[in-house]
Amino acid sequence: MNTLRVRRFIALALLPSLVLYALFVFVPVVWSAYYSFFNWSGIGEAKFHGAKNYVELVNDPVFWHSLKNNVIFVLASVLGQVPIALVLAIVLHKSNGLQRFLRSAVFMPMVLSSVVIGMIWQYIYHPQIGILNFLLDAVGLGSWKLQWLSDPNIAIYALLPPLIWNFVGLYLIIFISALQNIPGEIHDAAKIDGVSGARKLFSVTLPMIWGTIQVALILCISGSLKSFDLVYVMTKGGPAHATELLATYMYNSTFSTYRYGYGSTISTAIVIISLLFIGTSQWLTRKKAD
Amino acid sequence: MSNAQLARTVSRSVESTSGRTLRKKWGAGLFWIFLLLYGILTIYPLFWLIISAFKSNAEFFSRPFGLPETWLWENFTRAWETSKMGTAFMNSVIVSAVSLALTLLLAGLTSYVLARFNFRLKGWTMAFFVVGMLIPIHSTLVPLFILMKQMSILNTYWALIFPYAAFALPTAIFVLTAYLATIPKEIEEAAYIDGTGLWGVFFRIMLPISLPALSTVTILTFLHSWNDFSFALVFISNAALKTLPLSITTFADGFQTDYGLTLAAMTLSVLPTILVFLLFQEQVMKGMTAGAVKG
């Protein structure tokens, strides 16, 4: 085939996706790094500011608080979603009617928009009409009733059940397909050696799907760093920044207080922090694989 | 061993095994009851949403857990009309469909080239796209807003279509290239010999061949753009262009105290994805985990 024609085809086929991707994914990241050195309200002229935004960021208690909340989200996901999903996968990876029902039930929240999930849980937690407080009344634990989302001390923890509920299904299905990929001969061999029950679980099954568990951990970390919708819908980062995440803080700084430069600084910090987290998790799991 | 002794040993061992199996059965039973409870607990918020959408405000307070005494179907018709959900629905369909078509076409072309041709910078091109999977989507909100303001495409469908497609590309290319690598080249080679051009091979052979991988990409991309909130929140302020998740929050803010109405609107907005999920469960569940499981 004519090499010139092939080359032209390669160029024409790659060009649209390269342009679209560069313009809408790559350029913004570089741009926000650039704007992070400016003082800009979105209108008028941007004033070069040097590293002042970064100095402010490092001394900004709300930023550190948001980062801490993000870490709480990551920990809750890693310690909540992954173990629950693993246990469920081990008992649900065969297919009878009940198992299929449970699988679908646990997976269902994955296809819903997190906006609706946030709104449903807002109703659950509502101090007057919420079914959680109704339930506590009904079982005689009325004194346990709380202002779930408006008490700054507990609001961030109240956000964890919907977060876990939302994503357990994803990891469940990932683990189930990994378990189904274990070749039948391995089960046969274990049977011949008389290995079963807990022993088989820890010395055969779990090592066989270890690679998948690592992938799930990475997905889990990067996924929970991305949280925005749920928190924005349920608390908007309030009360008094108590549930602020990096993404909501960036949003609020930019579009509520019109500090585009500072918002860009937070954006850039999010990129750096995410890469650090992913790098660390890669490094940790690589060590385990050796 | 005398007969009597033998009989005693046998009966004892029978007794103990039956005791053990009984206890095992009980344990397993309890375990499954626990699982069933967990399943009910996970599905309950959704069940509660749909049931409550049929209630009047009075019933919403007086019987928070019960079934509605009278099923108020008019909550749904009222919600559909007052929330102007028809418009939001159309917007979501247009934006999701166009960005999906764009993603499939562009990712298909790119993957065909990356999987089948050799050229300088091929490794770099692949790496360039894969790195995109690591970029946190929200960090681009502010710069994208500024960029699209200068391109004057804020408050148009393109303000959502372009970012949705661009952010879907890395995963789509990753899945499609990996799939094409497993397909033997003989089929296309026969077509080249028959004189079919490169574009012809792409549209008539490569796309149909990649159908399983394309359906995975379709599920991922569609769910993502259909459910997205943050891009719509920042890039769309014109009420006539709001997509479902955005318009549902605006609606809920405005009709906070009409619970049946708000819940009916929420139910209507999640019904399409729930129905699609119930119809294609296995495909959806498999599609969403592509790439995560090493074979």
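In this text, all values refer to a predicted model and were calculated from it rather than measured experimentally. Between two forms, the rigid core is the largest collection of C-alphas that superpose within 1.5 Å. Numbering follows the first chain given and starts at 1. Compared with the form predicted on its own:
- Once you line up the core between these two forms, the Cα of residue 64 stays within less than 2 Å of where it was.
- When the rigid core is held fixed, the Cα atom of residue 27 travels 2 angstroms or more between these two forms.
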Given for the second form:
Amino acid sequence: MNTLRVRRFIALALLPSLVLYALFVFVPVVWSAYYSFFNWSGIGEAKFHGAKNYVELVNDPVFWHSLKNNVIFVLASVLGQVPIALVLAIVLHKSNGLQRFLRSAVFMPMVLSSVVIGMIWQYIYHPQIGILNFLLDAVGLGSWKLQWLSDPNIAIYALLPPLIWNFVGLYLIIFISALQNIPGEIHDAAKIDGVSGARKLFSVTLPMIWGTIQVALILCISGSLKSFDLVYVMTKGGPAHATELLATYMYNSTFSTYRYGYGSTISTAIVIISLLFIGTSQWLTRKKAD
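If the structure you just shared is the form predicted together with the partner chain, then what does the corresponding form predicted on its own look like?
Left out here are the partners and the other molecules; the chain alone remains.
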């Protein structure tokens, strides 16, 4: 009886959050998918367009280029943010003064808005007054100076350092919490068995926080696929769509060219691609865990 009451209380407590989540997440996604079958400028009557928007999307080279850029962002996040944060968490999970200071320093970008971070890195990459080209000149590597954000061949790669720098602090805190939740008895048992160093890391520590690593990978992939503000502030998807992402392309199609139907098609594609990426990552990590 008590168990039933507890379950009812939990269900009632979760109900407001579930209603709000459905109202502001699921309903807009379904509504967007509905309008993806219409030709609509946002004003006036929407005309049913069938699957023409999806046919155009499949044959749109900018869409595929944006998807390629998003894949680069996903790889940079998964292979950059997660390993760096994990190594820092292992080094900094104790709580002496220096470690607390370093944790705060790494976490600092998380309290800044993406707009501020984008403006900081715009100044770093500035071809005339930027500190990066100044440092290259100072160490005798003036020939390496580049137009970091205006060269279509390198602009997308120039966006990766601020992307990684921005979110390492978040995963650092998540991994430190997981490491600190490992029971002390596990460490004592490993010590008694003579397990230490790299063997303890790969045989005890990482398996104990593997669930947290999976969650971090999901956050990484979903966050990378919806990246928008940092890129929009630094390049607006240019030059010549060189740094266009799916989210910036969807925004430009919807609010710059007023093609709400086609923008809805792109946003629906983002949802489907995100689910495919997250499902694949979960399948791979579960297979590794088994």
